[in-house]
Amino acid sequence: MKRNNILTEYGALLALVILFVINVITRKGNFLQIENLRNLVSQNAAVGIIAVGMTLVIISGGIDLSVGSMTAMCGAAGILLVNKFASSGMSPNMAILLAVLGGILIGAFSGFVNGFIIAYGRVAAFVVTLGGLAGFRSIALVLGNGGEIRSTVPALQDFGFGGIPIPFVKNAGGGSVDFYWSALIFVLVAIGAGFVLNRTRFGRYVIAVGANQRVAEYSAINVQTVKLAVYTILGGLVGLASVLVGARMNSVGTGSVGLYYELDAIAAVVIGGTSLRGGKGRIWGTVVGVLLLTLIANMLTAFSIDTNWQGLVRGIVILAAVLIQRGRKDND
């Protein structure tokens, strides 16, 4: 493989490794503490789950700008469901389970609506999801009366910060270190989506539709069904992520939760090597993109750099990733 091909294919992974090494050298033992590494994985787990779904949408030739507002709407609905179920006498664990399922179903239905209008109404994805960006946020604000919705079930936050003990790993005090549920779900979603994309007929259809929609139609692929499916899957993942966000904070600020999630998700997808033109992408690259953005934000905080610079840094990284993709396209 040529040197420039290695850079375009594995540039994000190489950047992640370089930044990791820089942190190890400059921050010494603090960075390598198991709790810090665990937090790096879980910090943006919700965005990561959304980014996995966004990868499928972008590979199919689409895009979704509504996921941030959808997160607020589904999160608000999830908190309300937990409170309602728990107040009816249901056990906290069952109330949380049903709220998670409810959030997923609401998100999946919202994604279905987006996908239906895009696929069968033949309206540009940018326009449809831009409308969703405004509409879903408005619904969230109505649900919360323009403010915050707080959970009355303490077990919800216990779930948000709960997890499974990491085998053979102890913290400085000798206690076990839990791998948070949010991070574990992110990993499982990424593995599942990677399998679907690379090992199933549906995954091949998604790539074919994004590469050339007309050729896909001539190959007897139901393009509308594929588009509808990827937006529905993304919506379901947004619903799942929204409940995890609400659990971590034990509340949902309807005006603030999910802000810029669409940009973070798209950034992770592009940085990971998925082409905005569609037809090409990889789930593992998106995971690397999420971790890279998380590490950059962590470094800015650790080195006492004003966090307001994060947007500029993120923008530079996105532009660099797009330019690398352009170079790869030209070389192809």
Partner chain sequence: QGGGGGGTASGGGSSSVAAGGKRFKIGVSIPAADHGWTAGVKYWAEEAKKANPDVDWVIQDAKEPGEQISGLENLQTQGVDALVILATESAPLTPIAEKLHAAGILIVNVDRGFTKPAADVFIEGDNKAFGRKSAEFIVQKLGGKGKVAVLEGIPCTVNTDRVNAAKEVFKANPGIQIVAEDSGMWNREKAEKVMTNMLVANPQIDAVWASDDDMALGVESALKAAGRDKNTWILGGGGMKEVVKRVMDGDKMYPGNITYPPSMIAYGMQTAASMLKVGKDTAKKYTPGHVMIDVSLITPENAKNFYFPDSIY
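The form predicted alone done, now the form predicted in complex with its partner chain:
This part shows the chain on its own.
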């Protein structure tokens, strides 16, 4: 039982460590390169940021399927804003900053709409956000006329690939290796969310609402407000992530960006040990889940696994990660 508990608690971490060690051993040459390790954190930074917000939503007993489409919508809007601000003579950095804020606001508003219908319309989150999955994508397509929206501000991409130099580290070419802004933001968001969840009154309410809504109501917690808040926060984080994605691509393909983000984010949350029934969960687990998914993708490429087979490998790894950490009584 002791053993079982440790697996339940740290199963995902264990899976990550095992895969990591396998990689270290089999890919001597290239795996431990600092760039590769940096990439492991940064490649899914956007999904990671979203997954952190999704963790809060899931702990509160909800779910959000619309985040992928919302990413496309906010990203499209973000790029349009950068272009607009820059063309109005603003400094590129200022334009980017404002666009980031704009993206966050638009995302937060979209999340608010989701949350409002869920909390006050009393409709299942799954359905509302299924509507959002269709709706937000549609808005993105309308914004971009079905195609790509391109940034006219080169500084945006510099931001996308910029970061702070990792100290004492040089790349093959002798240059410094940057820890990307996106990765940094992902780490900060995760720390912040962990803090909010575990240390603040709001975090406590999120858990209470997810664990038992009636109890929360009887404890004078405003359940509706809490729900509204988690979806709004998730929306804001989606907005933030979307601009980071847009910055890296210097554009947003309105039909393609964010496809399946919802599934990736939910998979990361669940792999991390947060129960879809709500009421409990952990942010660090989600971070581990994101890293695990990234590592798998990294390995699939490194070992040149045939694309047709990749889905199977991915599916099995997800399942295995969850299987080893299931509690004895756990079930949906």
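Rigid core here is just the name for the largest C-alpha set that superposes within 1.5 Å across the two forms. Positions refer to the first chain, counted from 1. Remember, predicted model here, so these are calculated numbers, not experimental data.
Engineer: Would you say T307 moves its Cα by 2 Å or more between these two forms, aligning on the core?
Structural biologist: Yes; T307 is a residue whose C-alpha shifts (by 2 Å or more) between these two forms when the cores are overlaid.
Engineer: When the rigid core is used for the superposition, does A15 move between these two forms (threshold: C-alpha shift of 2 Å or more)?
Structural biologist: No; A15 is a residue whose C-alpha shifts by less than 2 Å between these two forms when the cores are overlaid.
Engineer: Let me know the CA shift of V317 between these two forms in Å, rounded to one decimal, core fitted.
Structural biologist: In the core superposition between these two forms, the C-alpha of V317 moves 3.8 Å.
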